[in-house]
Structure formats: structure tokens, C-alpha cells
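One chain follows as C-alpha cells, the form predicted on its own.
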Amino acid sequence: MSPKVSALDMPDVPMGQLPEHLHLQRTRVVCKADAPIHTEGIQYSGAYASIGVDNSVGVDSFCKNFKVKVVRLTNNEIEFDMIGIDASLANAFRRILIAEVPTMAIEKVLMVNNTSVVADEVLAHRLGLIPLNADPRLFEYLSENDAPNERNTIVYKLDVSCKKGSPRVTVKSDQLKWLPHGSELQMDSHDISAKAKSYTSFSCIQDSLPEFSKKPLGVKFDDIIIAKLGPGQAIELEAHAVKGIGKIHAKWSPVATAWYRMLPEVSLLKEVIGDVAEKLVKKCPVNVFDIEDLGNAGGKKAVVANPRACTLCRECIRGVNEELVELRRVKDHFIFTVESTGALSPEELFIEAVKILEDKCDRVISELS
């Protein structure tokens, strides 16, 4: 950090570019020891007009500055860091996420026994919690107005017991068994001679649909408990999984956790040397710091090796510190982490994210056409 001078005294700055402290206000939260400070974004377009900046944000600048890096990506679980954007832009992001891409889920129980300790109605509700192994973008919505159909519903099917005298039996996820040809349970008809319906009405069997017939529609995950049963106790339901959003149950949500940090910068403002140094790096939780060996020339010296891997603990700004290290974070460069429940893939689900937010500008434009 350079002295602090009387604004008399500063350098003349040619018309267009910002000065240093300026430039520090509009891209940089600084974090202090009790606070940040500058965490306000700049959005006027005319803020720096006097000294011929244009603060604008246009398509031309926008698509120039707007990057996108995969930084580590594995089967359920994607971090890549976004350029460029503002934090509005970042948080839609985020809350399409967690509320707006579609999965599959469980939704309706039909309880034909059930003697086990678990209740029905949590029953119902563990299993809606249960992560489906199906991709929502081949299935429609189910209204209303719609009957279920293999377009629209998947049917599942458990019956466990446990034999008196026999050991505790573990109920486990894999136990639900897919019932491609839909509902084996018919409705009850206060008309006798009319034919007997099931609750679904399947045109044809699901495994048969090319898209399902090499990719059973099976459970995500295999060792989830549903529940325990002892001696003489037994469950025998049917549940109808529909296509559905995290905005109405949160069992539809396709991600485990969606969340973003901005960019954290650590500077050191004077050279940190000898057992001031080492206290330095033990006092990071993170190893944000390192020691660097000075050679010839004896001695050790702190260096910055790991900035990204700052949390804002603020413990190296603590005390006596807080002279020799400064924190900041980038205004506009976030780092987004994003875990998949396993109906989607992590990479498929920010894809899908991106779909649904120009859906949604593409409506706000029609509306104001």
C-alpha cells in the first residue's frame, strides 16, 4: 500500500483512467480487521464522468470480460470461477440452482401396509427425500388436469418384511424396485361391474421408450436407509414420482449445495522477515502463507503461496498485524461450487441454470415489446 498523501500533493492523472484509490473503490472489497469497507457496487454510468470514465456496462465490454474457468470437476461436484459478472448476476445464478432446475421426485405414497415404527407421513417423506436416478429433461409435467402417464410419472414399488423370530431387517434404498409398466394397485369403484383401473395409465411399457431401455430408472444411491423393521413387521407401498422444482419442495432441488465467494487477494505491505515471518504463516488455519528461504543472505521471509484458500478468518489481520498484511476480494470474479445430488451432472446443471435465466429474459424483453 503506497503512503497516504494530501490530494494536492497527488500526481495528475490523465483524462479516462481512474486513480489508484478510486480504482480500488469500484473493483475491490478491502477487509479490515473489524470490517470491510467499499463493499457497495458502483452502477451509475456517469459516476466518473468528470474524469472521462465511462462506468457503462454494454453487450461489446460485457462479452469481452465475461470468462468462465472449470477449475476441478468431478461426478457430483463442479468449482469454476466466474469473470466478470456482478454479484446480482452471480446470486440469480445461485437461486436458479437450488430453486428452478427440475428434477425428479418422488411424490405420491400409496400405503398398502405399513407396521413398522416409522409413520406414514414420514415415511412418505423420507422417501421423497430419496435422489432419483433420472434425467427430468425427458419427462413433462404433471398438472392436474393430467393423468399419470409414461411421459410424465416413474412408479416404484416396496415390499419388505421381517419373519418373527428373525433378526432386525435394514430397509434400504436399493429395495425400490421400478415398475415400468406403471401402477400395480387398483382404484377403488363404487361401481361393481366396471372395469378395475390402476392409478396410472401407462400406454406403453417405459422400459420400451428407446431413452429408458439402456438406463433403468433406478435410485441414485443404493445404501440410503429407509428404515428398520423388527420381528413381524413389514412395508408394502407404491410411490409415483413426478417432475418438479426446489421453489415447491425442496426434495426437487437438484443440488445438494450451490454457493460463491468472491476472489480473495492477500498482500503483504511490508516485508515480513525472521520469527515475525513464522508467526505469521502458523497463524493461518489455511496456509494462505509460506516461508521462503533468503539463502545466502540468511534469514526467512513470509510469502503469499496460496490466496485462493483464504476464508476470511481475518486471524493474520488480528493485533499487530494488521500493518503488514492487507485482504481483499474481487468484486467481480466469483468462485462458484456446485454439488449434484446425482440426478444431473454438475457441468449439465450450471448448463441448464443458464437456460432458464435467458428463458427468463427472453419473457421480460416480450413483455416490454
Contents of the next structure:
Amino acid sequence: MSPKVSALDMPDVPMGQLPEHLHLQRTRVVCKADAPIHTEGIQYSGAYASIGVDNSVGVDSFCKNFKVKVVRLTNNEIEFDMIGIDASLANAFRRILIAEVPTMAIEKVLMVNNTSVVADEVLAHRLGLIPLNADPRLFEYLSENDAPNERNTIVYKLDVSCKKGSPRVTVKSDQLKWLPHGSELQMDSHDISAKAKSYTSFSCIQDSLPEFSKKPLGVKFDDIIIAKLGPGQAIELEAHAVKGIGKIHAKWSPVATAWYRMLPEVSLLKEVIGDVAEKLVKKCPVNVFDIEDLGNAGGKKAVVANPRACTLCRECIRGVNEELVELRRVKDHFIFTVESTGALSPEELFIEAVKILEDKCDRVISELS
Amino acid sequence: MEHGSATDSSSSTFSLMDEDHTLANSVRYTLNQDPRVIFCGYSIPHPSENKVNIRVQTTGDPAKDVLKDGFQNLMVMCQHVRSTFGKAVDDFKSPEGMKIDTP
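Switch from the form predicted on its own to the form predicted together with its partner chain and print that structure.
Now the full complex is given, and it begins with the chain already shown.
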């Protein structure tokens, strides 16, 4: 009769480490045929206290284990891996990228003449959505009490017309001209003797400022269709662009979108050989599996060649009677993709987002003290 | 804003204005890692109102200090993320020169 051993005294698991199945539960999301399991993150520091394992992740061990690897970087898009971070932080960065990184966008449109088929407000709405090539870090916010000046407003002018008898004209975004001197329209003044005041009070010409002289503040893409004019129609307007964040209106969102996914992990539960292997490799639409020839014995074995491409279509586990494949996701490895609309480059955008989260923490800390 | 009891400073609820899941979920994660914390959670009383309630219960330390430490840890983590990311982007750009393909 063997001596009674406590269930917690597992002899084959070294002290201070979790047994296999608990480690799987803590670090992987298992995607079964109907739904994923183990999706909740076990973050509580005392979760495994009864078996003597400390679940806390201090800041030092985070800093030691955290890694970033850039996979792809173009002018508009970045794809990078973040390893060792939690979903809550990754989601916080994604939310800030979409809604809280500021940009410049057209807000006020002063219509002088609009005889096109596009209504005033529709035209103004379309103008607001055009991405501008202006670095928002060089500008300040414009509140209601401030006067618009060269530090918080960019002024554009659109003046197009289609002459009678000529064919239809398409108004594209390259016809928006930047006015570095400020607004050209005069505000109505009751006092005839006073000097006519314009809608903006620029104290100096915007392109004389060093930041703007090298890079003119135009629109990012030249071929966005704003409106179409028939013969005899004209549009004359002035547009003022200000700084804002995506939370207020989506036109101020600096990203086309930003998303992340967890690193897929595909594991074969048994050895898959022969015809079954061939069928498995053919089933996957993104070629996650590959055939490896077993030299002397002949026959083919299926191996996992490219787990990163897995899109979780679950074709490999659909309909089969025996479980050959287990689809998993690694909980702390995120594949982030950021697509910028052009004002800031994607890597700068991510750094701005992290800075904004730091500023939020700072604000709360000073409020608490 | 802290809603706690006058006698027991180890458990209280903090109400933050103009915040949402972005900050609250991140700080809940850092607080749960702290071994002094017995319970930590957040809730949003109504989605139309920009308010978050963070509840912290500790093993004796004043909840305000533990919360402040949680935010400090979050700041340190963010700074580390920023520097690691900057280094990774520089590493990616440098050996290949400026071979960034334009769309």
C-alpha cells in the first residue's frame, strides 16, 4: 500500500513552477471548434498561492522580458510584434491610437459662393474628412475663447468654377490652396472707420515659421474627389483647420485603423502520416502545414510550417472524428498593425500613443497627491 | 475623488472623471500584480457619463498609496515600452539603410 501523498505534492513538477496544464491555462487561449476557452487573464498575484507559485509580475521582470520586433515598416503602415505585454495594455494603446492621438482637420468652412449640386453642409463634411499633411505637435488646441492665429489654425481656400459651355469639372483635393497669410475674408464691421478685421489674426506669415517653410501644409492625397461641377457652377470657400482628437469626431483620427491579434500556435496532437497528412495540408487555406518526407521509411509526415499565418478558420478541426490539431493563441504576444492616414508616420503615432497613456497616469497621480 | 471609510484606509473606491476603459483596465492589471492587493476592480457606472470607479482593497497599506504605486508602475512600463519600441524601429531601419518600400 503506497503512502498517501497530498495531491499538491506533485513529485514530477519542480517547486515554484506551475504544472503543465495550469501553465497552458494561464498563458494560452485554446480555440476549440465552437468557442475559445481560458480567455480570461489570470492576473491576481495570489492566484496560485495554494501551490506556492507567485503569479505577480513586477515592473522589473516586465522590463526584462519585454521585447519588440518590427516585421514590416512602410511610409503608411507598420506591423510589429510585442512580446511580454498584457492584453489590457495592448488594448489601451489601440484605443488611444484610434481616439486620442490629435490631428489637424478642417472644422469651420466659410462659404462665399456654392452653386454646385453638393449642399453646403455636405461639402463642409467632406472637406473635414480630407487628411491634411500637418504635424499636429506643432500646433495648439483652439478653444472657444481663443482667437484663431497662426499657432492654432491652418487656412485653406477652394476657388473653382466651370464655365458655361465647357465640359463637367471634377473638383479634386489638390485644388485646396494653403493660405499662409491667414484668412482673406473680411468680417462685417459696424464701425466704418475701423480697419476691416479678417476672420483670423495671424501675427506673422505661417510659412515664414521655420517648421513650415520646408514642408508646405497641403493635403496628403491629391486625388480625393470633393465635388463635381456642371457648366455655370462655382464653389468659393475658405476652410479653417484646427487640432482635435478622434473621440470628438472621427475626422481627427490619425489612423485608417489600428489592430492587433495574438500570435497563433498550432500543435499536432498526434503524428499525422500518409494520406491523412496530405488531406490536412490541403485543407488549410493559408498553408500553415507542410509535408515532410520521412526518408527511408517512405511516407509523409505533416508538420506545422507557418503557424503565424493561421486565421482561425478552423478548417483543420472541422468535421473530423479524431482531434489531430489544437489551435491556440499565445496570451502575451501581440502582432500589432497600424495604418496611418498620413499626418504622422506610423512609428511616431505609436510613440505618441504611449506618451498619451503616460500623461494620463501623470494627471491622475497629481490629482491623487 | 476617494470614497473610503474614515477608520479603515486599506479599502476604498476611487472615482475618476474623464476616464474610460483605456486607463482603468491598464491600471487594474498593474494593481492586481501587486502582492499587497487583495481585491482590485473597476466599473463604469453609466456609459454616457465619463466616469470610472476603481475599487482597491489591500492587506493593510492605505489604498491611496497602493493606487499611486500602481499608476507609477504603469508609467514606468509605458516608458520602457516606448524606449524598446524606438530601439526596435531604429534597428529595423539601420542595417537595410533606407530601404523602406513606398506604397
